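So this first bit is one chain, no partners, the form predicted on its own, shown in structure tokens.
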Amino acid sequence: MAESRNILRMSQASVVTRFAPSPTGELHLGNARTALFNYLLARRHGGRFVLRVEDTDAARSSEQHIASLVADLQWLGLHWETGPGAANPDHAWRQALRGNVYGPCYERLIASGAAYPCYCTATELDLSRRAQLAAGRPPRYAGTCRKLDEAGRAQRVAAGRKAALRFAVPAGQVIEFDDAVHGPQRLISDEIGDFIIRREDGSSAFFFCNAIDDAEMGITHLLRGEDHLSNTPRQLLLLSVLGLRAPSYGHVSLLTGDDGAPLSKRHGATTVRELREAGYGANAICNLLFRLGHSTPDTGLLTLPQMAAGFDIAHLQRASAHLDPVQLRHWQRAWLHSLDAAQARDWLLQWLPPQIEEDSLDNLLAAIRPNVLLASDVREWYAILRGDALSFDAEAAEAIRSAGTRFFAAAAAAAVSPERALDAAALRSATGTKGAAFFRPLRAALTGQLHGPEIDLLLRALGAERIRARLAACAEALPSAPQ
């Protein structure tokens, strides 16, 4: 695509992009891959990358959801040149601020005929759509302030009607552009209605806010998902009437859960934060955001200067991507498994108790660490390992019952015995078994379940004194067991 040869020709500083979230709710998995393939964009060819707050919808937008925001991509470690935090003013990336900067386009469209006041009300727009769609044609506005004279605008506002203002889209325009994901594009203005560029309260409207910033915070290249892609033409007629400049546009598909649906609740955890407390690491959220709608030929882990230098926007897929559970569990085993002893220690201790003895705390980590993915994972073993009763399964209770009441009470005698060490060996010759014969038993005796740390590991994280009370609490549980 002629796009994508064009970004590829640039100069290193000369890429600028940009995200723009609205703080109306929190960062979802589809924002935050938009988030990420901008960021990436901007640090493959050493340019900057802006964080821009949309937050014209005051009855929507809050300071919780801005702080929840900035958070969430700090987490992920996309940091930003341009932004909140970043030594800017408030004004600078915060559009409910940036009225200085929108007043004069306003006029200048006012003053110039490509915009006009709309008295229309929101019953007399609904009746027009409604006819139109009756009468077989797309709905779009019907021109009807448009065409008022003075006297006309004059007799609505003395009716006390409020006006909105809208912009005149000029008749027969070819509107071209090449899209860096979808390729050639081309529509003919007679298509779009006027649209509104601020609101009945003064606010700024999407297409008219969204599209000055862009161009006055000198965006060249902008990622984002394909339900915006029809609303490109408008925002490029606006910024040619005011002779700003475009970005360059790619539009990267929607985000799917596995069944093809748009990402919802049922479609389990969507947001960062409900990953974040679910354990989930940065890296492996982002290594699985870096792969979908992105091809790549690197199948490994990847930090994000890597991912950077391996992101290609001509890689952008046009297709829906889906979100599969089980690729996300792959990255988070792949990251926790690159993780030395101190990170693994820090990531673990998030989700224990925080008085834990410290004289048992390693061997406590190091028995859980192999056996534990997610931050339920940790928990779990942590009340297995030290919680006072356990739970058993059908198959850890069916391995007791087999192994019979002679085993236990053996494995119990030896583990009362000062005269060797107590160890998976001097429990074994104990009982005098061997292989899944002495292994399934005795870890279901001390776990409630078949599978868990190695058993001298399990041994050191359990003690002497809990191991002897699981095993006693076995050995007189089957009186009647087979010998």
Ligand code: GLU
Second form
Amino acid sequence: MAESRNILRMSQASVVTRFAPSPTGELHLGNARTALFNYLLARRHGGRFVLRVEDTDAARSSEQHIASLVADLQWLGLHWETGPGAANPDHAWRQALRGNVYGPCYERLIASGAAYPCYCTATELDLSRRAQLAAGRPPRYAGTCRKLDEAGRAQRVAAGRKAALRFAVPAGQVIEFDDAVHGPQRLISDEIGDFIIRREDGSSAFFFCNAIDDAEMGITHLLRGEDHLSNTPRQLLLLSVLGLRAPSYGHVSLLTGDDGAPLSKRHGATTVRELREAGYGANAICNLLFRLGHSTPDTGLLTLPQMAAGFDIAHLQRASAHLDPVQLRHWQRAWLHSLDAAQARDWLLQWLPPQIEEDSLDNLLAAIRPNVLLASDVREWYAILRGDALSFDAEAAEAIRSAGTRFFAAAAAAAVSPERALDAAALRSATGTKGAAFFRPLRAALTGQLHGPEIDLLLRALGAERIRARLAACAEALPSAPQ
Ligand code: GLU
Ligand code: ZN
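Return the structure block for the form predicted together with this ligand; the form predicted on its own was the one displayed.
Zooming out: every chain and molecule, the one shown earlier first.
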């Protein structure tokens, strides 16, 4: 017995972190960063990472959002020891199934007088709130039901009123904690109104189950959004009344758009799913998030283990972090660059039609790869290299017109055999031009634009037939300028 208690103490001494999303929407970058930081903190210290789903708000939570959260986090590579699918029963990670944990805590609070039923209706609460605001006081629960005696309660029950459960905040207590990001915090309990810990419908309220679970799951450290900093004193009070151990908290700055406003739709793609579908790599996203609100001397692309080794709570910054699309593209470029041939092929193939019957697939991919950053770029180059109808941009149309039809007739005539068609030097000497006077119109005729793959890669990706056909088309009629 004594021995097993020792083991318990030892395992509690190691770091346990968690990410505790509410499954009410898609995982956006702000939450993904919180997940990453907690994951890295656990890995850094050889600890455990817990994924806890906070789904007590049944009306707003959904199975579909749980599934997409799980898929997004797994795709990012943030694997957990406790959480969905990790050989744990569902009640180990899912709050809606943890009534057995919460029930006894409610009973203890009620029995000791630390919690009481509140029968106030939404209208009554609203009236009281307005009255306080009008009197220039901060609105908080007026304590109406705290004063009720047994008879008063019985009367309300008899009138068919439903009760929520409120925590009776003890008076005159000083609540102090050291936030890992914001430093020492101090609050007097008198500034906190009695708050709801169980809703009228019997479901557990956030302040309560979030804190109880942190203690019950042995969470030692947690990082969460700054919007929760003001909730922490309430949660500490609750835990201390229950004699439960509180984790150490760190509240990370909010993630904003590049204009400083909270991330929203108008900042473009901000959910993990949107970015994945746009072609961003998980590692590119993690490298970006690692540097948002966390300073690091490492400027190169890092793997998750390297990030874990370099993750430091002391390097979390208080100022809000801006999501910069340029930075996102920077990491995407660095990530694509880091891929070996097989990985790059897999990534490219995801964005191409499933059955490309091609003996020249490798040539196609070799031409596309250096010119793309995202899925849309891959699709665009595929359409250029394999499509039937080219569209010419203004610069390209101009380059073709100034070369004149004879240039293309000569080049098309030189492309008689596959060997000659793929030989840039042979085409060039047939046209009697050199340098830009050769490459610009050639590239324009073959792709409809002046930028793109190296000529040799381009010729191989197109193949002799397409080269001949595209050159011949320009020999017949110069493209008209785009409207
Ligand atoms: N479910 C809460 C949220 O998503 C968790 C907050 C926390 O990490 O404690 O905001
Ligand atoms: Zn009340």
